[in-house]
Structures are given as C-alpha cells and as structure tokens.
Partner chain sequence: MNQVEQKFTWKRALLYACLLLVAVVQIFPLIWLVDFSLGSSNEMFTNGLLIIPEKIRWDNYVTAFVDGHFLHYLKNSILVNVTAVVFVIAISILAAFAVTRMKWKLQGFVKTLLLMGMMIPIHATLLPNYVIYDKLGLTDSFWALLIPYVAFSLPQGLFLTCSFMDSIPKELEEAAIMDGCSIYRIIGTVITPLMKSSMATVAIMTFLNNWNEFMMASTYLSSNKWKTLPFSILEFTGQYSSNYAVQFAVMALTAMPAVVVYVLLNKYITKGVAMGAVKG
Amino acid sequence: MRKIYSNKRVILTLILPGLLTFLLAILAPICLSIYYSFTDFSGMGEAVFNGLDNYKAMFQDTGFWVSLRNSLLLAIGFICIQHPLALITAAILDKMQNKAEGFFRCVYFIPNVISVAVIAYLWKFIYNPNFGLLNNILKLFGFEGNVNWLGSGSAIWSVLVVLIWHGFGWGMLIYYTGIKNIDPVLYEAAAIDGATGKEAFMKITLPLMKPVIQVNVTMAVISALKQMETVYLLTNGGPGDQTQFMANYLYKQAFNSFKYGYGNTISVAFIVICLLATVLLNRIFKEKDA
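Would you give me the structure of the chain only, in the form predicted alone?
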C-alpha cells in the first residue's frame, strides 16, 4: 500500500479530479469575472475594454452603497443577535438530556428544511398590511391601523428579522455539535469544585468553543454578503433600494439591466470584501487567543 501511494502517477490520479474542479468551477470563473469587470459587456455581442470606468461608477453608485450597508447590517444582526441566541439555545439543549432535546433540536432546524420560496411567501402573508398575522396580533393588544411592514421605513428591519430567524437553525446546530464534543468530565470537575451553570458556561464552554465560533461567525458574515434568494422573493430589493443586498443588486444589474460588465465589477468587490472580512476575523480571534 505504501508503494502504491508513493507512486507519483497514483497521487496525480487522486488529486486531479479535485484540482480540475477547483480550476474549472472556481478559479476560471473568478478570473473571467475580473476580466469582464473591466469591460462594458452587456451579455451579448463583444466585450469592449473600458478600463476602470465600472469601478468609478460603482464608487459613485448609491444603490451599491445601500446594498453594502444592508449586508453589513445583516452581518451585525447575525453576530450580535442570531449567534449569541443560537449558542445559548445549544447549551440549554445540551443540558436537557431527554426526548425534549431531540424534539426542540428538530423544531429549531425546521425553517432550514423548508424551501426558501415557501419561507418568503409565508412571511409575506405574516407581514400583509390588510390581513397579515402580525397586524391581527397587534389589534388584539389595542393597536389600530394596518402597518405596512414591507413598506417604506420598516422594510429593511422586517427583512432582517426574516433572515436572522431563517438562519438560526444552522448556527444553533453547529454550536450544538461543538458543545457535544466537549468532554463532559470537565463539567463534572467544575460541578465538584462548586461552579454554577453560568460559571461553567463562561469558563469551559466559551473558551473551548472559540474555533467553532470563529468558523460560524466567518460563515455568517459571508452568508450576509451573498444573501439573495429570500430577499429576491420577499421584496426584490424594494421599495426602491431600501432592502437591496449585494448579491441581489449584482443580479439585477447583470441580468435585469443587462450591465454584465458592471455586475462583474460588483462581484469582484464582493470577493474582496469577503476576503478582507475573513482575514480580519481571523486576526481578531488570534488576538483573543493570545
């Protein structure tokens, strides 16, 4: 067996499929996207090189900055609201140790199993200003009038609620798996020393969960930047550009406005922002470890 795996042809045969997949499905599209970002290509005809014109237009584009702001707001919502709640929920589920643990684990994960289209239209009915569930609940508490939750002013916050709720299950499941991998002997030793549940969580769970938190937070930031499907079906960026997110704005520019070159410019900016966010988060967690 050692002789087989030391053969260079065998090694090349094993790594070639993965290498070709990376080159053709990931690296080549990225390189093409960078190339088209310097053209005024509309998706048809010839791509004419226009230098940095697309990048200059992007920096002056109000819609782009609104979409970036909304994506960053969602990232903050994920980090500051969704993930702390997901981590606490996972810790509580871990302590149940009975059938309720499996039941609630499934309940929290159900939104991630349901189709995005179903989720979007479900929340459209909940937010409906005329017969929506949310307005009817408010009327029970004496609030009069029909609030247009997806209208001007409250639209972005309503969309953020849906996105944070929808992604809760994934975050909770990853934290739950991480907590399950912590040696229970540590908690038993802490209990013998008189540590409370809160102290055990702060002194044992959180420190040992740092690698999981780092991965989860990084994925949350990238997910916030590439958020599209739910937004597209819920508001399609409206009213105006109030609920526009980067991925949805990229799609509209490239395929609705036929500005394929400009859409690729936004995609290059998206890649750069994702890389910067990943590097920044890695440095933050390294400094905390140090």
Given for the second form:
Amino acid sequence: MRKIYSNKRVILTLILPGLLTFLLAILAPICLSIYYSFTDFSGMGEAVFNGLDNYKAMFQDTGFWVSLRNSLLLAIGFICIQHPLALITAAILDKMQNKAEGFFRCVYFIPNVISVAVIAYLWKFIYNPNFGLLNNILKLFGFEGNVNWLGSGSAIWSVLVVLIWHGFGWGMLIYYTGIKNIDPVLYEAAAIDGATGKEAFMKITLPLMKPVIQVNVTMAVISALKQMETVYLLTNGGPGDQTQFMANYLYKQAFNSFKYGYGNTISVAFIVICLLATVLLNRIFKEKDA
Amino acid sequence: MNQVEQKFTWKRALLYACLLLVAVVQIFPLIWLVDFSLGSSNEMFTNGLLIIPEKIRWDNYVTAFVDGHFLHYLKNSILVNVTAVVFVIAISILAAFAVTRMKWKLQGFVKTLLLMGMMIPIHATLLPNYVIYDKLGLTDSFWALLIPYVAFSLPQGLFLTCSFMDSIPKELEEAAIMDGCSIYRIIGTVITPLMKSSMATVAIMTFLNNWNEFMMASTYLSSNKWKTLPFSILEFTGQYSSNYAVQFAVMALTAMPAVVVYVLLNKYITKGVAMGAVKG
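Can you return the structure of this protein in the form predicted in complex with the partner chain rather than the form predicted alone?
What follows is the entire complex, opening with the chain shown before.
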C-alpha cells in the first residue's frame, strides 16, 4: 500500500499541472519583474541595467508615497467604518430569524456581484456635478448641491466611499456566517439572566467573533493594498496623483509614462509590501492570542 | 421563543429601520441606475432623486443590446469563466491528492509554495505577463485570459480542496487499492464523487474572482475578439458619450446576468462564500 502512495511517477503527474501553472504564471513573471526593476527599459528598444537607480528614485517619488498613504487610508476606512458597520448589521440580521433575514442578506451582497466597470461608471454619474444623484440629494436638504466630488481635495474621500460601499456586503456576509456559528444556547442563557441585546453583543458576540474579525481585518488590509480596478476606471489616480493607489501607479508608470523598468520596481515593492503586511498582521494577532 | 420574537415591539421596529437604511444605501444607486435607464437623456437633468419617464424607453435597452455587442461579450465571459472553473477544479483535485494523500519528501514544501500564490497581488504580474504573452504570441488570445484566471484562482481552490479532502476517510480508497485500482481511477471514481460540495465552493469562488475581472483583459487583449462583458460598457461610453440614458441601459444590462444568477442561487453562493471564507 505504501508503495502505491509513494509512486514517484504518479505523484509527478498529479502535481505537475498545478506546479507548472504556479511556476509559469506566477513565479516566472515575478522573476522577470525583478529583472526589469533594475533596468531603464521603456517598453521598446533595449533594457539597460541601471543598478539601484529605480529603487532610489522610488523612495523619492511622491506619487509612490501618496499611493501608499491612500492604501493605508483605505485600510483605516475598512477597519474603522466598514467593518464595525458590517459586524453590527450582521448581528442585527442574525436576530431577525424570518424571511427578512434572507432578503436583506441578499440585498447587501448584490453590489459585490456587479462588475467594477459598472460600479465605477455608476459612481461617476452619482458624483456628476450636473445631474448626479449626490448633488440632488444635497439639494433636497436645501444645500446648493454643486459640489465637484471628484475634483481636487475631495476626490480621495469620494473614492474611499465607493470602495467602502462596494465591499460592505462581503464583510457583512463573513461576519454573519461567523455569528451563525455561535451556539444560540449562549444567547438564551444570557436572556434568562436578564442581559440586554447590547450586553449580549459585547459579552458574547464580540469575544467569540475574535478569530473571524482577525481574518476579516487581515483580508481587508490586503485588499486595500491591492486596490486597482475601481480607481483605474473612476479617476485613474487623478486629479494629479491625489487618488493614486500602488497597482494603478505602477501601471501608469509603465504604460502611460513609458517607464516600464520603473513600473516593475514598484511592482516588486508592491509584492514585498503585501507579503510584509500579511506576515505582520498574522504576527500581531498571534501575539495577542498568546 | 419564536413567538415572542415575532411580536411587534418598538425595539424590533428600530432594528428593522436600521437594516432598511443599510439596504437603501446599498441598493439605491442601482435603483437609480435602472430608473434613469428607462427615461430619455433630457429627463436626467432633474432636481428629484428618481424620475417617472414620460414614456418608458425600452429602446435604450435594444440599442445597448445591439450596439454594445452584449451577446458577443457575454459568450466570451461565459466561455472563459467556465473553462477556468473546470481547470481550477481539475488541477486542484489532482494536486490536493498529491499533497494530502501521497507520501513524498517535498509534499509540505510544494503545498506551501502553491498556497503562497494567495498572497501575491495579482496586479503585480500585469507588466511582466504582458511582455511574456507578447513574446509567446499569446496576446489577444483566449489563453491570455485563461492562464492568469486559472493561476490566480488555483491557490484558493487548492486550499479549499485540500481541507475538504482531509475530511474524507481514507478507508474507502484503501479498499479500492486492495481491489487493484490505480490512483487515477481512485481519484476519478472514489474521491471526486465525494467532493461535490467542495467543487461547488471552488466553482463559486473562481467565478466571483474572475467574472468581473477587467484589468488583465484590458491589458492582454487588444481586439474585441475575446473581450469580456465589462468591455460592453467601455466601448459604449466612447460611442454614445452624450446619450446618458443609453449608457445607463448598457450598465444595467451588463450587471444583469450576475445579479440574476446571484438572486437565483443566493443560498448556495452564500454558503459557498461562507465556506470559502471560514476555511480561507
């Protein structure tokens, strides 16, 4: 029996498709990216090594730092706005126990299945200064309603709102599943002891949800770092680089500014930052548990 | 317990109000989208939130459907996504069997390596992949979409498949081995039939990852031949830049397939996402 399980040829045929996919489609491009990150390749012509020049330039590039700052702002927005709301909504939803529960759960998740292309263009219209929904809502409350939401200064906040709005359903659903896994007997016992809904939430839901919250927060930070598509279609980083995010910035450098080598430098930094963030968050949460 | 809860109380009404408010925030932009898509462009310049179109303009949707090449893009989206799902499921099952059941020295290392893919930001490979596909003559082909879609859904698929496979008792396959079954036959006839719920979860996660993907399609494809549904909008906004109502119609139309499928399969998708998230 052991012999059959350790047949080298069988193992090779089983693992090869997966391994090749990983090596060719993920590892090879990363290696190539590292190579180009040390060159001044423009996309055409020849790639000439320029040592650490690109990396030095990156550390002095305000565009890069703005991108990183925006990612952090988004991560803070996720953690401080989206997730508390998602968790509370999930807790309320859990208490409904009837048809409404399924209905609301479904409605909350719908923005998540809609293409970012639709989301980005839809919000462009919502923010439109002439006939946009948001200005019309302001007018309804007696304001002038002529704000240029995607203009200088306010653009980054407008972008954050879209991203927080779009990802809400996903976070909510994961918290909701976590809460569903809590033994209802605990709540019944708390109710018998005379605990209010708020007390039950603070003393039962929150502590038991800790692992779910940790996973969800980690994923939120990573997704904030990875953000690209919505921003690309909504503002493409503009005005200036005010709403720039890392992925979008490296893309812009390579394909619009024809600094392909430099774009790859940011790519490499991008990967390193994502890996570091994952490791760091895991470590923080592990230490807290210990 | 249930009877008590169904009774009307002010507190319960307040909770409902909260849920409703969140629902309105989440869904109102989409209602606005559909509403305006049924009017004419002139009607948009209103101070109200919604409009009651003088005449319901279904022809906006006809224009969107025909000039947005809706069917062509939809066909491409379905084709590339279904193929990607099939590949991800098949490769995941094979690889999962190799790293969870087979006995070899590097199995732990290879598993970790493959799962590392989950941490790699997908957009960091845009630039190098563009050069690679260009050199291989793969740009503007079906493969330029399929390869990255499979590659970046595989780590998650493998992760889910491994944890499901761990929960299948070994006795079944051991009996089959006694009967002289080969490993390939065991995977095909013993393991795979037991993995249905796992395969469904992997399929749902892969679909959710790739269905709305836009950046890679936009980078690796140049002609319309293989472009997917999101491009219906992009192409259209250029063409009908001043006819807003028709643009709204094309957006609503493009969003429709995913929303309809989601509402119909809502229970399964919720379960799938939940399973994927808990295990992930």
